[in-house]
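As structure tokens, one chain now follows by itself in the form predicted on its own.
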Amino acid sequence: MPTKSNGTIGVLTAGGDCPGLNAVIRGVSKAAMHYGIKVIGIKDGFRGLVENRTMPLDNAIVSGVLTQGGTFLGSSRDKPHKMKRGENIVDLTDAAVRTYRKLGLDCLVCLGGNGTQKSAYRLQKQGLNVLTLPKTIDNDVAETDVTFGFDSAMAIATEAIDRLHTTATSHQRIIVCEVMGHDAGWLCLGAGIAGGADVILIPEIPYDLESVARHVLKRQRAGKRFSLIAVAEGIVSREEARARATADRLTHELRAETRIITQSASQTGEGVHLVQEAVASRLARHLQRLTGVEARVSSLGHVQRGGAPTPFDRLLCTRFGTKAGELLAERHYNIMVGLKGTECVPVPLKKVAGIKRIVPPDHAWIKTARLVETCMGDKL
């Protein structure tokens, strides 16, 4: 190990929490310290950077956190260019840059999802060196085969679907299980296949309600008196998809404002559960009317974000973190560390920021689901 300092990095976690954040902090920190790099933890995401709230990280602090959920540094959804101060939303990018300079950082390491990638890229354009790692249970960050946290959330959602099977069977019901994922269907699709859901509805495939009802009734005629439906929170019906495609500019702007209000509510923890549950509840109510089969709803919510990471995520997080440490020692900045095949590789951040990775229509998982007679909601 080098005997003198080889630079200084800051590490922060931003956006929603998920399993594996502590494991990545550990991996980055231990690898960086191996190369003689000083590590500073930044508290509560970009807000901590703006407000210069930090803590030194050493081997003793990061030891023992591999299996712990959440992030001991804390997180927030604040963005430097759009941060709340009192009743106002202000641009505090300059304050973030000043803290970076004051701390003497050679690079800022940001752990986060799509919003974090964009915020990091904005800071890169302000002259800061940044390095990011892809975190989200939604698995929708571009230029990586998988994000950390996804496998853990999929395991939780799969277990929930497994458990719902027994009550659906016992009471001969339709049970609609709502899964997170925003506008990407990876989590719902993966958990739905792994849990043996009879119907899987994802945002990328607009659903036809009557098609779903016919599938349920077909199962009834075959002697299968229950149906389990996995639903992603961002699903849209065919009618809604057509309306969106033909909406005029005013309607588009109004919907954009609605999304902003919903996102603001998600930051405070108010209102989001009701908005999300309404989607699944409406679907269940209509299916009960169309099929005559009693329907119930289960919304998993934030339980998908909690708890210890799976072994896969612990390994992935450690690999991401140590690869980041190697790249930092080489002073290879302004990149995201992604997984391509079996290798952790650097990707220019400009190829990631602002791009959402959704499920393509020809993806192997969709073909797999169809081949085991899972209804995807789109066949008449």
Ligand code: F6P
Given for the second form:
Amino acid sequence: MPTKSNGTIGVLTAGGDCPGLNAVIRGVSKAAMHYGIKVIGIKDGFRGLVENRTMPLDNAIVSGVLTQGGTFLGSSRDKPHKMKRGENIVDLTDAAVRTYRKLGLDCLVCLGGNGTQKSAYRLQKQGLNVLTLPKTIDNDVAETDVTFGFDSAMAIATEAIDRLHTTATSHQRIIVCEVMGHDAGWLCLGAGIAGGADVILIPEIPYDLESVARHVLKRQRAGKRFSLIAVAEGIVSREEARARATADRLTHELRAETRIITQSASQTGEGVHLVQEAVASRLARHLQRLTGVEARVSSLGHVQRGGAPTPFDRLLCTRFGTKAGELLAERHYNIMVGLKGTECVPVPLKKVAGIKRIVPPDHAWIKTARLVETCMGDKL
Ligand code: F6P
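In place of the form predicted on its own, output the structure of the form predicted together with the named molecule.
Below, the chain from earlier opens the complete complex, with every other chain and molecule after it.
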């Protein structure tokens, strides 16, 4: 163990939590300390950075957390440039920079999903050194084959689909199981295939209600009197996709006319959760009416983000964290550590920030699903 001080880093966890955050905090802290780097924990994500709320991290504190769900540092969805203060949203980037300088940090390590990658990149552009790690159950961060937390959430969703299968069979019902994933279908597709769902609907393939109903009826005729339908929370029907495209085009034109440079409503995800909340129930109601088969809904929600990480995630998190520690010792900054094939590698943060990795239409998992006769909801 080196005795000479090799700098100081701050570690924060931001955005929605997931299993594996503590395992990464442990990995990065232990490896950094191994190289003589002092580690400071920043509480509650970027809000803690802005408000200078920290805790020292040492070997004792990061011991015994490998298997614990959540994040002992706390998390928030706050961004330094859009911080809620009372009724207002204010830009507190300067306060974040001040804390970084006051703590004497050589680098800020941010564990988070797409929002966090963007916030970290903004801080990089303010002159701070940053290093990020890709966390999210949605698996939608660019420049990595997988994000940590995804495998654990997929295991939970798969077990739920297994359990729904047996009750759907007993009662000869349609069960619509709503899976998280924001605007990406990875979690639903992965759990749907692993759980043998009969229909898998993902945001990347706008669904045709009639095709889904026909698939259920075809199964009925074949003597399979139940159907398990896995739906991602972000799904849209073909009609909604068309309406959304028109609305986006109009928004763009109108905002361009008034010289407002901003993103469209669907790009920013404004209102997505409110609109999508009823998506599984609506689908179940329509399918029951069209097929005459009784339907039920099960929305998995935040149970998918809770509890202990899977062995795959524990290993991945420990590899991600320790790789980050090695790179910090080399003073290799302004990168995200991603998984490419079997290797943990640094990728420039500017190649990650602002890019969402959704399921490509020709992805192997889609082909796999179709080859085991899973209906993907497209028009027949
Ligand atoms: O990004 C992770 C995620 O769990 C998404 O799958 C989901 O849409 C969202 O967060 C839910 O956010 P919240 O925790 O704010 O309800």
